[in-house]
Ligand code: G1P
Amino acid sequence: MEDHFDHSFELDATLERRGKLELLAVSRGVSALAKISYVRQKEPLGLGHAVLCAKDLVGDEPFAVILPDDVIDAKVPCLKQMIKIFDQKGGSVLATQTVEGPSISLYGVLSGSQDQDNPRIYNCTGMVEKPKFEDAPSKQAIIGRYVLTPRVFELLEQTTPGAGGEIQLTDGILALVKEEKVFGYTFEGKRFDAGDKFGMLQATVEFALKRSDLGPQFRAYLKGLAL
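Atomic structure of the above chain by itself (the form predicted alone):
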């Protein structure tokens, strides 16, 4: 990630020398997208530990956590939707989707109740990690987007590491629920599980079809396949 968003002097010089100005603009555009700071997790000690590594960088501010293997296609970006709910409700927000049937056991699942004012909001009182289907407290499965208050850093520091010495973000949020308001939010959009091979293929195909430069040619190619 750090290398991808860095400025590549060698590549830019080569493209400029060869007169490939369109590709040069693309290369320079990536490094100019945003100002990015990095913190490395030196050991794989759990998602909670990874978040905790960013404590000094974030400081005493609300912050977002994005898990890149959850790819979400939405007209209004999922995180923007969640920040709006955070501002409205004054509490941490976890992205959720409604999951029917036994596959709910693959997720962290919220317990609580649906908000009376907005059916997409779920008032969270707790959560269960990968419950059996019959034990799931709701159909609200947690997806890899979080908007959290900085209090979670202190709670993660107090969290006892579990198997493999890992600190889980779920444990920190469970502790946060006891002190502050936490909400689930069923976002508007389509989620792809890019941590799964088939999900990665789905995301690649659907995003490619939406591109103005690739979509028409790619669509024609797909229609020509002997399926």
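The shown structure was predicted, so the numbers you read here are calculated from the model rather than taken from an experiment. Throughout, rigid core stands for the largest set of C-alpha atoms superposing within 1.5 Å between the two forms. Positions refer to the first chain, counted from 1. What changes on going to the form predicted together with the ligand:
Here Ser103 counts as shifted, since its C-alpha moves by at least 2 Å between these two forms after the core is aligned. Once the rigid core is used as the reference frame, the Cα position of Pro131 differs between these two forms by 2 Å or more.
Given the form predicted alone, state the structure of the form predicted together with the ligand.
Left out here are the partners and the other molecules; the chain alone remains.
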């Protein structure tokens, strides 16, 4: 990631020498996209531990967590929707989706109740990481977008390993629920699980079809397959 968003001096010099100016502009554009700071998680101790590694970088302000294997296609970006709810309700917000059946045990699952005013909002009273199907407290699964208050860092420091022997973000947020308001939010948009081979394929096909440059050609190609 660090290399991808950095200047590629050798590549840029080669493209310049060969007069490939369009490609040179693409390569330079990537490094100009954003100012990024990095922190490395030195040991794979769990998602909660990974988030905790960013404590000093984030400081004492609300922050967002994005799990990039959850790819979301939405008219209004999912995080933008969530920040609006954070501002309205004054509490941390977790993206959620209703999951039917046994696959609920692949997720963090909320307990609580639907908000009276906004059916997309769920007032959290608890949560559990990857419960057995029969133990799941609801069908409200956490999807990989979070807007959190910085208090969760201190709570993560006290969080001991949970499901899978890992320090779970879900357990840190469960501690937060006991002190502050926390909400689930059923975002508007479509989510792909790109951490799964089939989900990755679905995301690739659907995003390719939506592109103005490749979409028409790709659609024609798919239609021509003897399926």
